[in-house]
Amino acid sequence: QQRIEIHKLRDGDNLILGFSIGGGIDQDPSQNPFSEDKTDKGIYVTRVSKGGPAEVAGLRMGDKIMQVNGWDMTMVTHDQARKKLTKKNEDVVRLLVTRKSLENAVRQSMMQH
């Protein structure tokens, strides 16, 4: 598991995270391309904007979000997850994520540096 801290980007009234999510207990889990277990109703990162706050923080497409600022994200609806991530009064979002290919990711980042 990895801890990722995203500092939202202020754009007028909007706070930008720079990623999209999929999943939730109200969604069809078999449609999730990232989960290994097709009954997994967790929240997954489906898209990360290039150069956005999430990418800078090290979030990757396919990461499963376990917690947002200490809130459990394994049993929430898609909407609840979105609301937890986009709170207007929070500039920083602390995520706890799990990543399938953690070893590969580490190896790649070592090669880049």
The other form holds:
Amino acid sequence: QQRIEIHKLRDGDNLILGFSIGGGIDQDPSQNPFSEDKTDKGIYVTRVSKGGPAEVAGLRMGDKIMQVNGWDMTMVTHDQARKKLTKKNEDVVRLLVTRKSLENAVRQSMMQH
Amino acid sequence: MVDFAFKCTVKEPQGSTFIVFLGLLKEGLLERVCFTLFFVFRDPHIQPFGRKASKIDSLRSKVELLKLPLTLSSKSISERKTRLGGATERSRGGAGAHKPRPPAPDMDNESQYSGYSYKSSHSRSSRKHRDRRDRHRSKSRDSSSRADKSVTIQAPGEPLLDAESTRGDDRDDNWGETTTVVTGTSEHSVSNEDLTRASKELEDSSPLECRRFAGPVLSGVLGLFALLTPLAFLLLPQLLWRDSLEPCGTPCEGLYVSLAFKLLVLLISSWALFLRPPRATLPRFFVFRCLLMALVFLFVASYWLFYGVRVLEPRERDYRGIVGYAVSLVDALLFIQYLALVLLEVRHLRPAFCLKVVRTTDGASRFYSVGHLSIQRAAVWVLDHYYTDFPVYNPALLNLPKSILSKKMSGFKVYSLGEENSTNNSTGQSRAMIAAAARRRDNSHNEYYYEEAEMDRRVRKRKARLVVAVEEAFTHIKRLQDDEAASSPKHPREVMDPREAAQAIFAPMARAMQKYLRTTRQQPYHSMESIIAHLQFCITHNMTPKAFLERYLAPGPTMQYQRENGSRGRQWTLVSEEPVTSALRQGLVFSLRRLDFALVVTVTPLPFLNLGEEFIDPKSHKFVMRLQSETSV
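Let me have the form predicted together with the partner chain next, following on from the form predicted on its own.
Complete assembly follows, chain above in first position.
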């Protein structure tokens, strides 16, 4: 698990982060190409725009977002997740993400013990 | 006259010796018979004298049979075979009187089959094998219609079906050098044929027939008596003291009409429901029926008692009262009949128990639902359904071939070197052998698997040939339409009736059919005559080849193979730990035994059903598409 801090970029009236999300408890989890377990209804990063603040901060496509600024993202609807990410009065969002390669590394290190 | 048995050895021209053992011939005929036999074996056209003719005929035909493979070129084989078929006879003593005796196939020995000649076979060994089979088949003809004399070679008690398939192989080895022909009968011994016929006659004349009708006759008499009682009640005062009776007006007439109607209803319904010839004799009394008969008897007796005391003695003058009395008796009888209907018929219709019926020999099983019955009635019910549901019991299909199982026996041989007392060693030895056998790799399942696969393949191949042959045979004939009969004088076709048509198209499919039946071990159930009869039936009803074949491709229910000797009935034994008149309940097990197999019946109650209700509004069926949205932030 990795903690990523993204500084929002101000573009006119909007604050953009530079990535797209998919998933949520009201969505269809079998369509998710990034999840290993096709019943996982978490929020996944589906696209990272090049050069955006997310890429700069180290977010990669396929990451699963576990927390946003302390708010849990594993059991939220798609709309709730969007809202938590696009709060207008926050300039910085701190995400807790999980990556598949990270998972494998964690698992391997656990197995060695 | 001195009776003795003698042996006569005759040198057969082709070099093989026949040892003939004839029982109990007269002394003076010794040389004559030997001489005649010698001539007979040389020239088949000599007909020896009188009484010995039939015996020597049978011997001669035996000789002819054995001579067949050697002299293949001399005579036309089909002609020889037809003569053989006419002369040989055998009796199979093995089948007891209880087993149904299936007719053996005699397909090859008919003259219309002469299109198949010996020389058209592929190899000499297969030809040899085939004529050994032919020989056995011609011997296995059902000889119940023939005379007393019979030639038996096999021991009685040997099963009917193995003879054709396996014994031919045993005989192959010793053929050609010496052949022994043994006749098992003489004037003083009783052949197996006679024994079976005698026991059959004993059974036919047994008092089973009388016992079957004793119960219904008794109840019929009682019922008739009960029905005539009201009429007697009415008529006796009229006959005895007519003058002193008070006249009875319209109410009496109404009562007469109702009385007549009720009597008619009683009569008709009791005939329709109760007075049927029963299809089974039960080992013990039928409890409910006895109860009801006792009830009826009690009723009628008490009515007569009261009648005798109150009416006949004081010469009652109130005729209307008497008529009313008779009507009340009829009402009571109607109610008893209603009670009987409920107890005997209706109570058994609502299902309460599930019976599992398993046949002990091959595991064929069925499940049935019955109501509340006693054990014996449940047994009758099960047997009714057995005859129509269970596939027929074929003893040839039972066991694994010995070649697979016997491999286990040939294990290690244990030699004891120099040990004196063998008693201590025997258990040790056997235990060692068992341990060794267990440790050895057991491959018999492998062989079983391959044998099964091979058998399946063979059956399927034969079935394919049969289907093709039958389809092709059916294309040879077509039904003549009515308008075609008058037309086309230039190609006059021979018009046949169904039997001739069946015989005409039977020839090309006969061989394929015979091979298929032999592979599936069904040949004792279908004789050539029955096949032709079935073919004729199918042709008459415009059936397709597939419909014709359905009878042979799957083993049908036992009812299909029953013959019409229904008067003797089938003997079944009910084996049960509880008295057979007790009612069914959970966990009861009883079995129905016949001579060579048994049906084991287990009773379980049907589960109690808790049925709930759920109402679904038809407007509540709504659907949405699944979401997969992607938002950019």
